[in-house]
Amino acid sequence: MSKYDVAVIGSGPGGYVAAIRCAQLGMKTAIIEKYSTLGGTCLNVGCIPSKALLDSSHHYDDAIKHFETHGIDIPGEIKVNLKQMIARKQAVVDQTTGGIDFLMKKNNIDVYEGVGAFKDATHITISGKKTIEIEAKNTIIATGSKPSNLPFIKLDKERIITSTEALKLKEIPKHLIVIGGGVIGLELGQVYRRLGAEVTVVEYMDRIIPTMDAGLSKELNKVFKKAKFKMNMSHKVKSVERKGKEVIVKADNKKGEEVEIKGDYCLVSVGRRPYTDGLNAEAAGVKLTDRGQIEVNEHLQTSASNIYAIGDVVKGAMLAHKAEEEGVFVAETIAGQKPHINYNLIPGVVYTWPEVAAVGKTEEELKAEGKDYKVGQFPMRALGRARASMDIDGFVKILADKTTDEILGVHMIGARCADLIAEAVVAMEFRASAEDISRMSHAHPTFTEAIKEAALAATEDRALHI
């Protein structure tokens, strides 16, 4: 029997991340798979592919509607190929798992293929094409999550999909529905949408990206009712039927009134759910919450004091780079030192166009703590760099403390803030006021401009170029 110091349970981020800090810092490591390639979800069947197909259709949306304003013409009709563009996606995930594997090597950690359940705390069997038992000192969870669904829906993974199928259709959709106006919905809505489908967002809750800043809300639904989008905001989905080639989704509005929508696809895209089957916790003492999330405490040690859990699988947001975080803190924790994360600055990001980004606090979360706060704005059309990128949607709005100009929140939305976001993480990783931010000198013309821009507006409303 093979003995280590960690055993990693699944490979997505967070937990190739925790396997490689482990091996770097000395200890004998192994990961656990239950699929043939690394990087789970998010490399094979999440972010990677959604933002390949977000690049490509970009592009195609861009040819088409932009290319003759910029001077550039193109004979003839320029087509799709979804078979090219789905088979590009393929590679670039291809590439990234095989990355994968290559840093698993380099560090020396074993891979295992198969399913890992416990015997006990000590113990792990691995099911695959044959069963093995390895023993590890110190175990690190990180299965991740699944999509979820709606009790009444029969997914067949046909015409009713997850985003997993959504990935990989052989055609366009004449008319996607989309269940769920979150950010995987979003993001593969504009995919098709932009490919020539009608799609349609039906949205339980009143506004799309409920859990963001309500201002990048509402300029979000005005982009994408711009580009045609039907919007459906407070609709409480009730029926989900197929019809041969016809999917007919039936709801409820605000008003109680039954509204049917029909279309070839239905995209069902409700959230994620932690996913555990298979790992026989209770056999090494690992307790769940009620949410089916892994108990753990400000260490991210379970219930089992030997085995700790990370990533979409706990409590939080369920995002890539916070499971990555976590898997180094263990990692770290296992190995005796002291790492810390501050959960608050952890972004978020929607990978639409125009991007989404945030970080801190919301406008409703201040209200609701009863903080005294300011606010500067700057709208992305204001700026030389988006006027001539044609990008010219969206704004940079950062709250402030009123008193100590401390910054407790940026929200953005525009070209290229899933990247701009980093500067204000940065900021408020060092306590920086907006006064800080309004006096270092950003590059011209950038889009990072916007964000010294707003912080001049947070500071006795100093803007320049509104």
Second form
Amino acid sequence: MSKYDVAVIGSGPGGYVAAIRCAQLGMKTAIIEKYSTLGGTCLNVGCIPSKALLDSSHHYDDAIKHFETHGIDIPGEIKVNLKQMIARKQAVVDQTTGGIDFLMKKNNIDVYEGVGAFKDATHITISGKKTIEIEAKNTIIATGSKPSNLPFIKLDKERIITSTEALKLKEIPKHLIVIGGGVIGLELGQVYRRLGAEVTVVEYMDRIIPTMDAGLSKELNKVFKKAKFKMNMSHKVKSVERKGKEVIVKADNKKGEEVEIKGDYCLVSVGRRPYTDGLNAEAAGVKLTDRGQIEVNEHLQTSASNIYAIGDVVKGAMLAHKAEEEGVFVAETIAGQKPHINYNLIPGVVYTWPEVAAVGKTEEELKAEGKDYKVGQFPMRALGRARASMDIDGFVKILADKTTDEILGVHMIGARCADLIAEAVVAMEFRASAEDISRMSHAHPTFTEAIKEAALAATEDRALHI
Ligand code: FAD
Ligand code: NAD
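Could you please show the structure of the form predicted in complex with ligand NAD, as a counterpart to the form predicted on its own just displayed?
Expanding to the full complex; the earlier chain stays at the top.
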């Protein structure tokens, strides 16, 4: 029987990063993945394929809407080749997952294909083409998550679908009904809207992306409405039914009236649930919470002291970079180091266009905490760079402590905000004040100038270009 210092169950961004860090720290490491490709949700059916389709559909949208204004004439009709778009997406996925195979080899990590199940706290049975057993002094559970569903919806995975199917449709829906106006619903909704589908969003809360700062929800809603999305807030879905090629969604609106929406596809994107099926956690003495997550302490240690858990299967934001941080954290903890994660500074990004990005506290959270804060906001449309590229939607908002000027939260929506947010993370990690940012040179013309201007507005209400 092969023996390891560490076995990692699950090869998503949490698991494969944990395995690399363990190997770097000199531990004999194995990784177990039930699918034939490594990379988990993120690389196979999450972050990477969704961004590939967002990029392709963005090019198409630009071509049909903006090329003419830019002075680019394309003779003939510009058409979508969905088959090619999906094939390119798959090529990006294959290349990226292949990169993880390379990283495992490079770091001398043993890869096992099969479902990992605890026999006890130090033995794991792997059921793949053959069934084998390995011994591990420590185990890191990184089994991730699966799409959630509403109890009354029967997902047929053809027309009533999750994000996994939405990433490989064979035709562009005529009318896509999206249940849940969160990250997945808006990103994939935008892909198919750009490709010509009518898209109706049905959201239970009174705003889209409801966990983000309300100002961001409002601005993104405005942009989506301009792009002719049908946005239905405060709607409680009560049934989803398929009749042949038709899907019928019934919901109660705010006034309690029944609304019926007919489409040809329905994407159910109401969140994801932790995944522990087949893990046999109880055999190792690993407890679950009542929400089905693996219960962990502040060291991400489970109720079995040699077993840790990270990523989507534990509490916290379900984000790839959060899972990665936790992977490194646990590897270093096992190696006897004292790592640290500042969960308040894990940024959240929605890769729609305009992109939405945030770090730190929202205005709603600061109000609930009774914190005295000030706001500096700067619109993208006031930037020369934004006008040059015709990306004028959005703003940057900086929230700073009223007394100390320390930055407490940064919320932005606009072109390239997914990348811009890194400046805010660095600033907040070093506990910068709004004035610190406002006194640093930002290249002109760039979108980053909106951060400097928002910081000026937060410091002394002295933005320069508005
Ligand atoms: P996962 O990536 O889910 O990996 C878990 C792995 O464990 C899987 O491969 C699974 O097969 C394997 N496994 C489970 N049980 C066993 C077992 N018993 N034995 C062996 N293997 C097992 N996050 C972002 O930060 N940015 C984004 O842009 C983004 N986009 C997304 C888009 C979509 C459409 C979706 C669905 C998600 C997106 N996410 C994004 C979320 C991100 O994918 C997850 O937060 C991330 O993948 C979590 O990583 P993880 O390692 O915890 O788990
Ligand atoms: P989400 O939590 O972002 O959004 C779910 C939405 O569905 C919420 O707005 C919620 O109010 C709504 N909802 C819940 N029940 C409903 C109901 N009965 N009727 C109507 N609406 C309902 O979840 P998601 O979009 O499914 O994404 C799942 C996870 O994947 C998220 O945690 C997210 O962090 C992660 N993800 C991240 C990215 C990214 O980082 N860009 C992209 C995709 C997914």
